[in-house]
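Here we start with a single chain on its own, the form predicted together with this ligand, put down as structure tokens.
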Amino acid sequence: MEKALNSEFAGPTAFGHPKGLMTLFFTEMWERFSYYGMRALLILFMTKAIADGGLGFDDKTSGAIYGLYTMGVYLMALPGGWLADRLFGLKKSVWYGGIIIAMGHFMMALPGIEGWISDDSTPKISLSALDTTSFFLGLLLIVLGTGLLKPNISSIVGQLYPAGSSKRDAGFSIFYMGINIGGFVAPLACASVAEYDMHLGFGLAGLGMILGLIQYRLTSNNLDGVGEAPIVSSPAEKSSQQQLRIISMAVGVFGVIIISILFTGLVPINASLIASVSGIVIAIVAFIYLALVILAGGLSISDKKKVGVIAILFLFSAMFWSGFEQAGSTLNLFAERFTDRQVLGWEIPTGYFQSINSLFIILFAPFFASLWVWLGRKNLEPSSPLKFTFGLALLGIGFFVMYFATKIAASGELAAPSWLIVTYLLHTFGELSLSPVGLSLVTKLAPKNYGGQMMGIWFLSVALGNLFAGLIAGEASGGSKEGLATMPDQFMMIVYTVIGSALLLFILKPILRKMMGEVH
């Protein structure tokens, strides 16, 4: 340990950043890896039939159960931090958070128990009771368990760094690369031990968020007292909070009710319709929510033209993750279907191909932020709207890649890994050009006061994402021999729109940079 002399951090340091980052580092990634691992394997189990092993669900319902699981995480983001802010404090959110993770997977580890003990060769033929209890109930978990950690360490991460810190972007780099080293590793270890039984890539993502958990608690005085305490805020910001209070516990209550109903055994009949319902509910919410802050919140013409850009670009953000998040189902399904994964005799397991764009991030997030470095020295960076714009590009064009490979595919044929690789990669490029620069831009649109609870917002743009994604997976997967005839023209659909949006932002650039004033 170096306590570094001039050093601009109270506590101790390692490699000239926080030593606690180390902490949140290695806490997030193997958090990451229980996710990740999980997910690569969640639309396969769902979709697989009953005698295999898997659930026997259709591609309409798991799509939509898949996107609500995804949604849910994303939008318990909000209570989730309300919780850490106002009752818990961070740190204890963390390792309640991942406690209820590890729960969450190991619930749906659990039917794979009861086949080792009943040592039962013939292929079952229904679910029991126990297969979809603790489905469900494994889901609801993780979802819980994520909305209390995940935006929590990230807070944790920007609280090491005192204001104006030099660091601290590299720091979020850091931590970003812990994340998606946990989504590279896991989907290949837990695809690989899948192989046997499902339930035990998900033992395995559980033991992960365990291991996590150890190393927490084992290094977690590296954190110095950070997010020890609860914000006891100031009377004049105790309206505002007042306002995300509000809003955090409606979409957490309307986030249990709707996973506790799919708990409830109302699936496989109903999952895309609540799903339906929620899209709709979550973006009047946003909607009706900013509207207010716009109307009533007090702010300067200014202030009020910069959350009327939030507005905007939550809907493209919207598109965009609507778009890529169909890595897990709609692409995860592809590379399960329809995709030639014989290499020299050995088939690779179809969850290997979720790691891609986790290690398309490892390899060119360093050359991204440096190549907006430099293009920031030559006065040539692109505004934030612009890196939108080429995000939502980026998108469609690996549809476009994809809508070929559909085509082989609805010839009969099995198409080559590289369609998929190419279309990961292209993604990837398409998440660093808007991922995060809407993240921060956030964080430089939102008025004084309101910082968290725009975040909080631009949170349930993700989930809405999310969801939508999990409802077009259910569509345009060509589970049927009519959705396979179907699949290259739902494609050619998703390309339309996606790049339709990206035109139809760049044609609101001015305006929007209009509005922005100094921000970039």
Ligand code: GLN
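Right, the form predicted together with this ligand is done, so what does the form predicted on its own look like?
No partner chains or extra molecules come along with it, only the chain itself.
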């Protein structure tokens, strides 16, 4: 495609955006297909009885492992960002990460493939060594691969747009829509296959990652000039980065050790305790890292203030994701146990509900992208902190809806699917107000040569949110008679916490805008 006349972009464009956005759009779409396809099955597989082909874990253990896994995929974003910034470059990191992710999904599929080849249709009455080992090693590989791919592909999107581009937020919203096309199709496809064998559902997720890698390689010329391997730094710059390198790699080592112990079962573990301690350690490490960037990163006063904004919004981002990411755990189990899924004599697979959020993203992402551009032209666009406030408020309202659904469940009745659908709609509006805006904001606030690392830090907030979401799921899933009775109160506590965070952020908004300077 020819470069558009009077375009603000140096290279070829497509639909008014850099053509490289399409390459990243489809790569991330297939990567998210693999991630959300597997995630839709994960907690269901762990809580399913052994005789039914699951792992037979209780809710508390399953929730903690789920939280540690989803934390891990974002925790490894920090060392993944450092490796991209200092060694591989962004584009190669995406490629290598995708390969490792695919290996992980196929590792999880091995027991199902073994059974299919041997044509063994008898129900499993015990866990084989292949079953447990391949499952946990597969999770470990996905964690490592996602750490390389996830932060760096978002950073490449940011590099496609020149400083001050009015289309940057819209570009990230389009990119986000690609994520959710994969997220919509994956649970439907993988959950359907999982009706026969969950391991084969995991394998289908891996096939999606392979398709993404093929597409990425075939259209890589669209990314010429961005995300290249880094130039060797001067001795002075190397010295100033030494402490940051140590912290970054320490996070990686910590993550690998924790995940390896948990997922390989080398020693007796208490998953909930490990998850709780991990959350504290990650929060401390993240703020030490940000402090070192501010104090020893050789930044200007303006850049130090911008990194400070990232640090403050880090907390609110973690709060948002701790609620939102209960979609794959608490709300997934609610759909399985307490939702009437019968339609004309056919029972809807539980995993299908995981597609609802992505469907709403597909429908409304273009609207939000156009809304920000339209308001920007009229100088009425809300600031990024205000968009964050909207996101948290909508998340809280969504859980308020679920409070009434849990009251129905606690009474012994099955709740209508509409309760979950309305909750996912409100959470989707919150996500569109916060998530793509947060990604875009980090690329604008990150100092030069810190793009991958700041995106890695940002994904640490998502890691913390995912971890807390898993821990909450272990307590609020209603898996016992006592838990079912207290479930409405637990959901109301979530409402109070999230809405309170939204009010606090609204109060801090003027301070944050001043620290951001010209960035909005």
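Numbering follows the first chain given and starts at 1. Whichever C-alpha set is largest while still superposing within 1.5 Å between the two forms counts as the rigid core. If you're wondering where the values come from, they're calculated on a predicted model, not measured in any experiment.
Superposing on the rigid core, do we see a C-alpha displacement of 2 Å or more at S322 between the two forms? No; S322 is a residue whose C-alpha shifts by less than 2 Å between the two forms when the cores are overlaid.
Superposing on the rigid core, is the Cα displacement of N222 between the two forms 2 Å or more? N222: C-alpha displaced by 2 Å or more between the two forms.
Residue shift check between the two forms, rigid core fit, I153 Cα at least 2 Å: Yes; that C-alpha moves by at least 2 Å between the two forms.
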